[in-house]
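The chain that follows stands alone, in the form predicted alone, written as structure tokens.
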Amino acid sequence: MCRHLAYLGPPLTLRELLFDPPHSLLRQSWAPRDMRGGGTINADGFGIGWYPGGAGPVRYRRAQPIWSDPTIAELAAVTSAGAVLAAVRSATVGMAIVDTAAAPFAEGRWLFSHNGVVRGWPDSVVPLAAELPVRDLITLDATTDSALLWALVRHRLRAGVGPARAVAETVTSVAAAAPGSRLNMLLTDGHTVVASAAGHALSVRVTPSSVLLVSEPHDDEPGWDEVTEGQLVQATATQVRQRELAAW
């Protein structure tokens, strides 16, 4: 399994974010507290995406642990940004480790990442991607789960579906066709970010001007709510909803 992050607020610094709390994703990457599903750590590769002013997204995705890269650390000191999108791979036996595989995927504003695995991969989802046009399979970022559930979440975008029913199609379909998959899902535009907790665990901490989802909470102080099984949240900086993901 991995582990990741959005966040939307008040800029913060990645290093704040990132690397200050005491669980924070830099922790979680080498002693995370739940890893359900399989795997022990979280050093296949690591991804930060986030929005500088009113740009799109710049994106920072290596194949190595992010403990072992000194030019993130530097980066998060000085780096702020009041949309943020991070992730720390544990990558599925068998699949690429490069840093392309590295959430978070991108096109245009929008940054995707997966919590998870898909079951029976790749024979299971053979029939959803061949819905795909045939440019999209072949130009995927890596050869992944990940990747191709990027594709099927982006396919319904450039169709005109809304964000919180593009993630809640995709995982249901992805679901019937491979199940016991585990399908976390996190999107966002910088303005908006959409999170499935389907097989895996996610939090959220939201203040009167902040909202932050979590795979794991980053402290034990209170403020923290566990986001139930099959819901989909949808979110901005000051207003959070949440459905069930049939609902959408």
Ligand code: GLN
The other form holds:
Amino acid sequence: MCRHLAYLGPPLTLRELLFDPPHSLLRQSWAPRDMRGGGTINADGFGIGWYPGGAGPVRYRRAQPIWSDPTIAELAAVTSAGAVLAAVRSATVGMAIVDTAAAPFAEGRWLFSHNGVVRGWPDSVVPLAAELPVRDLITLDATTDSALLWALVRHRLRAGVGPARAVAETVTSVAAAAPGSRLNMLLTDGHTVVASAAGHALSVRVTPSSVLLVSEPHDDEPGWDEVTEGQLVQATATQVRQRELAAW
Ligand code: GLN
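Having seen the form predicted alone, could you give me the form predicted in complex with the named molecule?
First the chain shown before, then all remaining chains and molecules of the complex.
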């Protein structure tokens, strides 16, 4: 299962955020601690989305291990942002390994990532997919469960549903259609971040001026809290709210 991360706070270089910590996202790509049986390493691609100077987002996505791309290491050292969403991917068996299957998925200000799997793919979610406009279905980023989940969330956002509810409703409806699915999602517009704990690990670290949501803590320092299964977190850099998924 992929590992993902979202950060809001004072600008950091991508290197400080993703490469330098002792158990960084880079390290989690080849030595994750908590994959819960979903693969062993995250070598099928990676993606980073960030908001340079508050503009953007800009994305860098590749279908190769993050450790094998010297370009991102160079860029990360000189690129700073106060809002970042990043992921390393372990493709579910049978799913495409292409640049566009790597999170984050994007539209306008939004960036999205999914950590997990839709059980019974694709048949289990055909009825949910059928509710989407045909155009959305024929322009999916990739033929993967995560790309469809993004289309379902995006459809709600376009209809004016708020980000927390868009994620909560998508998790709830997919979990009902495909029981046993793992549906940890991250969604941000650079100011607010939403994260679901639905089948996979999720931890949060809050300071007075920042919030960091991660699949796995990236160091052994104090300050990490594990988010309880079934909860959804909505946060800005200075405020964090957490409730049951069904309550949003
Ligand atoms: N199932 C998704 C994919 O194959 C997400 C992968 C993951 O969390 N490992 O892209």
